[in-house]
Amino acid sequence: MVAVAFLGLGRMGAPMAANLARAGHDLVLYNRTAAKAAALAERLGAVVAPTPREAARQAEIVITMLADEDALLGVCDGANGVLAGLRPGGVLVDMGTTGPEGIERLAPRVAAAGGTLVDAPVSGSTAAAEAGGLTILVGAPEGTFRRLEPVLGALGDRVFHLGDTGAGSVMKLAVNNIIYALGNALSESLVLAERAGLERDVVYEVFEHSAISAPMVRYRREAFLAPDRTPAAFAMTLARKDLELITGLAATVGVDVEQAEANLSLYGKAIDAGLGARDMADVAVYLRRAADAT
């Protein structure tokens, strides 16, 4: 086993720390709300760092799952940052979706730092995270991957390694556009088949036994039949940043994705309207008040 230090302690990152300790690795938690870090290394028998810099320096592979590469970056950088105590030889896992770019212009700085950077962003709901079966799409060396399995293996049931540094990260794009693809449909199509009269929970429950059924369909369905009792699990303003990237990426290889433009137009409409901190599921709501504005 080894020293992990885990650094954002959220909806998917609190399980996923909690894996970790489950599995025996000696873990380090650093979260910018300490009281969280707090909480959850006193049920886990953890250590609490006062700084990333504190986390990186007593472990050996550091893992973070933030929100953007902006929250990336305000963990590695300054004084009290990762890159300040990163280990020599140490590894820097990012396990968030901050796109192959942002992957680009952090590899060389922890290079700098005598250590890797790996991404790993990961595919699954919370429930997934608490059960340690995400699917973990992986960017590193052959050399470095190998050392990580054992840590991968406790958050994950399928660890799929992709090539070196930045490939997870086109990988999760790759995937997430499909999300945010049926995610829409499903939206359109549940308040289509609403607005003829169909009974909400009916349609959905054909939506689950017909030909679109996936894991998404069925786990989500509360998000879409009573958006106003379900938390947010994942919110538009997200949805959109992962879209920005997704056609970034596009731009660059030169590839048409229509599909992901006229997504990401939609969830700005949303956004703009005051849903941006709801779940992307709730697309349906928007488009249930545009028609009865029209």
Ligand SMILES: NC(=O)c1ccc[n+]([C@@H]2O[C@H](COP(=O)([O-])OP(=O)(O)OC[C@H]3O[C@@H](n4cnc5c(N)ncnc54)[C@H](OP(=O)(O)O)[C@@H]3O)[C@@H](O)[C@H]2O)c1
The other form holds:
Amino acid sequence: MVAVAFLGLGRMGAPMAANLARAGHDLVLYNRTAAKAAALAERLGAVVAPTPREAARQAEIVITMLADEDALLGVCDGANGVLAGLRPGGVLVDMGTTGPEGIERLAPRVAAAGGTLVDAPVSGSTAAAEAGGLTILVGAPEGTFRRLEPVLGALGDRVFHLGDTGAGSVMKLAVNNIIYALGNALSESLVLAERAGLERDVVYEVFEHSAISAPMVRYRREAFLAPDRTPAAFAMTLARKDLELITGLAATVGVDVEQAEANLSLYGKAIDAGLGARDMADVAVYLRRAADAT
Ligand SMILES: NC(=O)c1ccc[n+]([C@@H]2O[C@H](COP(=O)([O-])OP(=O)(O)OC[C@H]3O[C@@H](n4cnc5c(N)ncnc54)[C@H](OP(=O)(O)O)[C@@H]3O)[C@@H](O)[C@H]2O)c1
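What would you give as the form predicted together with the ligand, now that the form predicted alone is on the page?
First the chain shown before, then all remaining chains and molecules of the complex.
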């Protein structure tokens, strides 16, 4: 089995790393907050690397699952960064949602370090990460994709090869643009129906059995119905980051994305109201509070 370094053990990264261990890969773990890596390594029987460079030195494939481009550069750059430790012919697979423009900026630097950058962002929430049921959207040269297939197959049940490096990130933003449209439409319609006198759980049950039912409508059920006792699965700050990537790409390619702009504005208001660390479904909480205040 090929040795894999996994950097970024947050809500998504930790269960993904666990699936690689379960599939029999030799795992080297790194996380900025080292205690998370130590605890997971003990559970999985994996090795912890003290720096991203050491993690990269010990593996043929280096996977990153980090918050955003700044975090990715934080582990790639510098004397202790991934680029300083990448093996000749090594592959850096970024599975976070970094966006095609960030991937385009990093790719030549990975090539200069002797490796290949692949973008493989994922669709699906923490439950899909735990179940190895993610949808993986890959941008990679053909030969590199073939090398990665057994590793990615341990993380997801649908692996799409969309083109060369960067193509996976374009697809991911196209998917997420719809996710935020649906999420915020759910929040608006739920609060609208509640304020007009219907019961929250009845309204949601109808959503689940109507034409708009989608996997996200079903797996975010508890987040919408009981926000106070449901832990965040996807922080609102990450939703805002994605919408900034979406509107940025739209500006670059010259497409009008009015509903993305509206969703970006709505997340901005909810984050300004102190809900940034809460789940993206808590836009409904923001709207409920705003309605109560009028
Ligand atoms: N959650 C979901 O449902 C979901 C679904 C699909 C895609 N995604 C995408 O997957 C990525 C990870 O999401 P997540 O929910 O797992 O996020 P998360 O739980 O917040 O974890 C973020 C990870 O990034 C690390 N990090 C943040 N800033 C850093 C920096 N400056 N330098 C080094 N490391 C840094 C964190 O390290 P610490 O532990 O030290 O904070 C942690 O390991 C994001 O791009 C997100 O958009 C998420």
